[in-house]
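First, one chain by itself: the form predicted on its own, in structure tokens.
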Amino acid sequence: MTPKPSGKFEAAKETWAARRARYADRLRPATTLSGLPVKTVYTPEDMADCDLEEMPGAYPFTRGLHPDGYALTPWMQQMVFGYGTIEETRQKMEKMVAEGMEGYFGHKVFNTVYDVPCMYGIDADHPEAAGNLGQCGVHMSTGDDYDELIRDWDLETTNFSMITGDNCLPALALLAAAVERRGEPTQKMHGNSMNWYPRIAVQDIPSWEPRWGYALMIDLIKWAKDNAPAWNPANIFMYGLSEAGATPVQELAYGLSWGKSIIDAGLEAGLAPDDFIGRLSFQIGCTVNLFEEVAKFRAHRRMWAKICKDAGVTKPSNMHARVHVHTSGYVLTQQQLMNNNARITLQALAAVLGGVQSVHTCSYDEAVGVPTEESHRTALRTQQILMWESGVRDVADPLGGSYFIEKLTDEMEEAAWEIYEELEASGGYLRGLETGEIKRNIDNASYEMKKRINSGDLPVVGVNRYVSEQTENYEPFRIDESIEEKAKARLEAYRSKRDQAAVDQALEGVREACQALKDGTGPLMPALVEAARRGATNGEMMVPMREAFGWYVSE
């Protein structure tokens, strides 16, 4: 495929070799963060095995999902936010729209993170919620909260991403009930359920037993297929793998195996490949190693397309690896906080050069606390400067054809397939989750990186290079302690106007549906939606779920 080097190239190569001969032995071998060797110069000789006969928008999508990249519409700016009650978060939603945050073709996009009590399925009056209400996320547990979330937004052109935890089924049920109260069909719903049960492979958090986690995940996917076909029912949380310490190659391998495990579970449940695989999406991390990250996104698209095709998908758009990038938090430093703006810019640039569909840029002060208004706005502006001033959206896959990028894309793919195939041969992601194999391997990679940073082998400016003793002036975000009482008052007011007998009856229906799901005789989601219609809260729906699926939190 690659023509034989010409005499002109051979002559240039001789000149190059002669000029570097006097210092070449002093060059230090370099590697990517994944440990792949990197040469100082790449040439046509490195392209011998590269397939360059690809176009953006065509299988296997290495060069991007769309024929003209971002030329028709740029990527979605999906900044994560959520604080206090829905009242504070609603104000933030409107502010972000005013600041220019938008998705494809100017549509609204809200990437809302829930607080810890919501994620674990306890309401504001639960004793264990004290001290955590509305902190690091919004507290939403009632129908009133969800009515306010969607108030006045056009459901056809608004995307609601709900960063829930193990409560993703009750959260979706509460949203569906709110849409119905507005007199609109759930078929209009656009957004994402994270459906992150398999994240327990790398995060030390309580959750369902793996087998029940997968059963719940598929139950949500099946409900969405029939009732909210534009909804993205599962998000493959590769970002969590990265933040736990996975190398970019490990993130690729384990993330794709995670996706394969959902495909397998869906097919086993009787779903047709083209009926659900195309609605799966990814959230991926992005470090500051710019070229490795660009190659990672290119390899990811190619590998996922192959996995989908092998699974029986026939429609090309259902083979798309649709990616939201959350710039990595672990690369941010407490030392010399403003330096993080440079790191965030590099990460966002890598994501865009890699052709992703959506980006959240971290705020420079996330290494020390909740972002301030100023730091959050600066993070959004970073994307907007890239989008409108840099010219990066003018050309699809602008690094395509680069000797280095093409070679690195192939090498990352090869290294990731090796880990992926080994995991699949030993039983797949679910088994790796149960045995702890995935977590051990990522923990080891994280430990090795920490050793490199501590030794100075991996430079981190402000930490092991260019350290400053100067005290920095920084005014942190101040938590409003009255949020807790406000959340409790909202919950009490909501409960006081319900038909308690109807709520109790609906929750008994949830309890029976949980058993039916365990027995393989019926779904759970319809019972949750009915409970949400009757006025059950997030925490109340999670009680029978915890009883049925074996996860324990003291009541």
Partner chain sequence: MSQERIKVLLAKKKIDVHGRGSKLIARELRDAGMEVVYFRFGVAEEIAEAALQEDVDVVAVSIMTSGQMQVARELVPALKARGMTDVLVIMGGIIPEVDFEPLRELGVHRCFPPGLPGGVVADYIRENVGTASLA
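Could I see the form predicted in complex with its partner chain next, after the form predicted on its own?
For this one, just the chain is written down, with no partner chains and no other molecules.
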């Protein structure tokens, strides 16, 4: 495949070597963020072992999932948003649609983030919710809230991605009940449950004991398979790994091992490979390190396809690594805030050159707080400029065939397999969670990177280079604290109009179903959907769940 070095090439190399001889030994060897060595020049010789006989849209999908890349329809613009109560967020949804945010073929995509009390599973009146209600996400906990979320949106052409935490089963149950109240079948539901229970290696908040986390995750996957077949029931949260400090190679290795652990748990629970693996999807981080990120996305698709094939998947589209990129927030700096726009542009460019399916661009002021209307719109427009002005969507896998990118793709794959195989051999992701090994390795990588930033070895403009003493005094978006009273009032109004005896009975049903899930004798989701129909809230459903499935602090 690789052309044999010709006399012409040999002569060119000699000229090259002669021209650099005087200074070559002074060049400082560069590495990627993952520590892989980078040469100053790549040539056809570097591709000697690369398999270049691939087309986009065919196994193993290194060059992309679709035969023509973004030519048929561009990537989904899935901006994360959500604040206040559903009333404020509903207005924001409408505004985002008006701003042109859309998914495939003009579908609506709402990537809605919950506030941390909801994710953790406490309602507005819980003492620990104070100070966080509606702040970094929307507070949605009642049937009324979910009715308002879906009001008037066409379920066939609207995607509801719900950025939940431990509450993803109750959240899905509340959505299903709202769809039923509208007189429509849950089969019409489109969207995504995060199902991030194994995320305790990357976000340190207390969560289920790992083994019960997996039982809950599979319960949701099974319910969705039977009741909402177009629903994406689990998202593999590689973004969490990299934001916690994993290098891009570690992110690949641990993320794919995380995915493999879901496959294993599903197969063990009796699901057939082609019944659920194709519905798994990924959220991946993206730093400013352009070429390493492009290579990462290419290697990721190929590695996941191989894992799926080995697991028994037969249908090629079920081997697709469908990827949503959330540009890294960690790389944004509070110093010289506007510089972040340059970072975000590079991150989004890397994601798109890497051929991902969906992008969230952070706003430049996220290092300060929740984005303003203006910064959020600029982040969306950054994607739209890439989409419509830059020409990057015209050609599939435009960097394919680059000596450097092909070599780096192979090298990252090899380095990631090494970590992956070692973890698999020692019991896989679940065991790595239980022993804390994954978290320790990520924390150590984060610490090493911080030391490099502190010493100036890893340049960060505005932080350790070109530092300014000038303060920014940037006024971020504020969610008025009166939102807390509003959220509580909404909760109280909801509770006062329901049949409390029916709610209590349904919650008792949840309690029993939790035990049944633990015993392996029955599912939990149907009991949660029934509780949601009767009027139970997000926080109320979480009480018996927390009692049943342990509460695991991993720090």
